[in-house]
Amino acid sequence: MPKDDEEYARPARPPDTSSLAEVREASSECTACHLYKRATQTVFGEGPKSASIMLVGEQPGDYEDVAGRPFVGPAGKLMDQALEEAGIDRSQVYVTNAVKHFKWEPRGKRRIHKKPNSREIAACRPWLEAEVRIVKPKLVVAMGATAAQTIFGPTFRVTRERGKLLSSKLAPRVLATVHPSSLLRQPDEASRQREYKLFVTDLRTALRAASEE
């Protein structure tokens, strides 16, 4: 017997249209795998339709789950600091995740995140999909380990691929680099502020390249 129902986890069957509007309501519906029960609510990508860069993280976590809205968190307003200093617009971009349910265990009253495993994305990738063929992005930025393994396969590191320029099945063109959240888990404040570093390189880097034709 199965140890949850995650064994029955299923792809998402995401409407065939080119309305980003009508894909994120038919989301905030979705059963594809258990994780929607313990959630609040789906937290879908935002920006425009037009974005020339679309950043893939991993899941929603529990600020973005009360929310309803993606990287709003303290990864967030690190990765908002990080856009400005490369010189991107937040506004002008579209941001979503890879999961998105927050997936999360107790700790006390607290609800800590928990890494989403190959069926839960899996069964939500149909989403991203989406999301990628409405706004088809010159450049996809897939921050961390669960982002970049979920347009590249399992085998797929980051710490070997970092920076590079890459193509894929989702998309043409993408970067990957890591999830804005490692940075808030560095051991001290040199090793923190050495990797905001090279976080606002790879993102320099994804600016670059969206802007060439």
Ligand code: URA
The other form holds:
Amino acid sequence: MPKDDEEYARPARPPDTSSLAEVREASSECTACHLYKRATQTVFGEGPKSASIMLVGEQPGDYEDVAGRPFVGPAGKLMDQALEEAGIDRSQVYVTNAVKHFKWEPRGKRRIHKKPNSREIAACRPWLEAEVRIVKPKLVVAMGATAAQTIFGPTFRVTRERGKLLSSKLAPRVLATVHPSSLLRQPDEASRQREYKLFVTDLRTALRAASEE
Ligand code: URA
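Okay, that was the form predicted on its own. Show me the form predicted in complex with this ligand next.
Whole complex next, starting from this chain.
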């Protein structure tokens, strides 16, 4: 099995184009880190090029790895519900991930999600940069620590900064919030409800910010 810190021979070099389809096609061949070896496929972002909001998650999960589409599993379903409640039409937003291959470890017959490390995140960043460059969203929503730290650096804390409108090198306006899968991990129904409501509130803030001139 490849080691996490093996030398990466071919850095990610998205083509200099304004076509999402061309960048997506190039990303399907990405070998900039070792994650491609275990993943089924690259899961590139999806959504209209004209989207004013870009949602960024961590990495595809088990379902996304098989489907080849971001946020189609349980976390994605909860995210869709929250988007609807916040008045955001998923088909109008661009949805992607900081890392575009599923990182996992076998446990029996199951594939267990593993958090991407900083080298894997850095290796994948050119794809996210290309998506932001082409879509030019009015607002990027970073969902969870991995997405937020990809954008703001390793010292960023979602707990401290969530719901605020911030600026970054990657995109002029960014709002950080929790990852929808954190809602699924709440210990009881009351905290799940409370966290879900806060997530919807952050999405409403995002919609307002993206609607401003
Ligand atoms: N979690 C993520 O961060 N992204 C997905 O696409 C699915 C689950």
